[in-house]
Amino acid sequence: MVNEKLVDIKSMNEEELGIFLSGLGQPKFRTSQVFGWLQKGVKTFDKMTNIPAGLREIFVKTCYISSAAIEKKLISAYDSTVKYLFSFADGETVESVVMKYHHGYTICVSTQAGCKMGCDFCATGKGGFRRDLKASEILSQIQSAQEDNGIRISNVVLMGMGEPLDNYENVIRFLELVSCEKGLNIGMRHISLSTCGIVPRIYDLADKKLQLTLSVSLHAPNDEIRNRTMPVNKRYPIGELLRACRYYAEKTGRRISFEYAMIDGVNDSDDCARELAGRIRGMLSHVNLIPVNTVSGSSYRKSRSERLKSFIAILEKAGVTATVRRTLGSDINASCGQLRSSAAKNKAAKGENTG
């Protein structure tokens, strides 16, 4: 458990970071040596070689480290994928997932332990919420990734547990974060951030024209489906939604992806196909079409490969571009979610304390 009154150290930026070693006497060039460690991952303040030992022992003192550590590890035998476990000094598990692709390799992320919003197709959502993630616990994830796999990340997806806009001061610090060209030097057009639709925080987005993707999670043509299946939209009905997708759209001037996941009887007849696209149509954006994920608790099932084939013609006749989303990682679960709510359920079958 990590002492609330110690500094998150990592989640600093160079600036803030200089500031506070200025504080405590330290010579500027002192700022890029510690920032340098910080950014490549290092967990303890005794590893900072270069760094003197007076000051290493007012940072113990002072500050921590956020880590991710590894709690479970599954590798898909299809296709490489590895799905992770990973938990924090306080004992909350997220899960984030590494994918290779011929461009190089992408991890989908964790921005909040649980979620809010409650989403009837989702495993994370069913689980709860326990809290935010800060900056550092997200960069974390992408660090301790790389060093267990010996690879370079090139491409983050904000699209793991949580919602990202939920916790938006401290995703756009990690984005500032882990974007600077001194750290792990992602640049915003390899991020995507995904969201169910917190509308004023979209405007808040567009207006610091980042370049990075926005992906809604869309799933209904209307309001009487989304109501169903997504409470938000009870806040943000889907028309406020879109309006504010527009305003991304020509801000950025970044195409918007609409993540619409195929639920079987649900939002998957031609009638929704033709709706979704009269909504979309002259925006800058792209469908991509998700066989919904079987979750313990739901009775939601998969469209039938004829129901996706006749919904992304209707929307493609349309003038909308739609694509079915490639599945990895299908024999591990590597939809976020299931791992996390399996190792709470053998936490607690084993009489542990699960917070």
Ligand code: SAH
Given for the second form:
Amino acid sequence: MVNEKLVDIKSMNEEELGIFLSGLGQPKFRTSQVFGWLQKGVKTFDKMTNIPAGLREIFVKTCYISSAAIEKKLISAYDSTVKYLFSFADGETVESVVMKYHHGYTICVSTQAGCKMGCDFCATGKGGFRRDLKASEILSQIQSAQEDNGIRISNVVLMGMGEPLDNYENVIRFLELVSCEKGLNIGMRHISLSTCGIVPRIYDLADKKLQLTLSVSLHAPNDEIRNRTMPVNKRYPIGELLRACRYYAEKTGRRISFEYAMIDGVNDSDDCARELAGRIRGMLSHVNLIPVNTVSGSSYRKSRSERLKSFIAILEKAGVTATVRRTLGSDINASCGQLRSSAAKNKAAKGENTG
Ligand code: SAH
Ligand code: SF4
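Please supply the corresponding structure for the form predicted together with the ligand (the preceding block corresponds to the form predicted on its own).
Once more the chain from above appears, this time first in line as the rest of the complex follows.
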């Protein structure tokens, strides 16, 4: 259990750490030493070998270092994709997935334990919300995965459990840490953030002009279908969302990536394709079609492959670029949220408290 009074030292940027350390009477050069250790992923203060013992003792009494412990690990027999269930000090768990592409390793990290958004096709959404993750906890998922695999991760997608723009401050802080030169130094162009469409935060993000890729989980061409599958649409309807997307693309010059999970008989008709094309034509964007993953408790099924072909042909004819997303780790996938919910069920079956 984390003592709430302790300082989350790994979430501090270098400037904040400098102020903190000068308050403890430390010389300036100490900041980059301590910051370096934290970003490298040390789990305990006694590992900071070039830091005086007296200061380490103060750290132990006043601060804590977040870390992500491996609770479960699944390795795909097909393509070496690795899926983790990580736990934090308070016992909350989240999932991360490491995928190998020709250009290097990509990690999909979680930004919240659970999610409030309640999308109908999503295992995380069905499990409810537990809490926001701290910046340090998002970072720790990458550090633990790198350490466990002995690899350097070059790309990050914020597409795991949770809605990143519902945990905006911590996510922005994480982006600052992960991209800083003395840290993991993963450039913004190598980072994607996926959102279900929290419109005001899309404007905020656009105004920051970060060079990250914004992925928008659209999954429907109109309010009628989107209201049924994604409750967030009732708050921020599709027209408002697409207006925010245009603003983002214009402000940053970055192509928006629209995610569209193809659900049999729900959003995969030719009419849906035409309506979608009509709405996003002319926008700097790309559509990723993903056959929906069936999750337990949901009646949604994957669209047939002829449907995908027809859908994509209509989009392309209308001048909208689209691809069918390759799925990695399909044998272990059980799309995000399922590993955690099955672990919770196992615990419940054993009579343990799942919280
Ligand atoms: N909350 C954010 C990011 C996490 S979800 C968001 O919704 O964008 C990551 C992606 O997985 C989103 O595009 C989401 O819509 C998609 N997704 C969730 N459940 C899915 C399922 N059963 N099949 C296919 N995609 C799914
Ligand atoms: Fe939350 Fe994204 Fe799942 Fe919707 S799809 S419930 S926003 S994690």
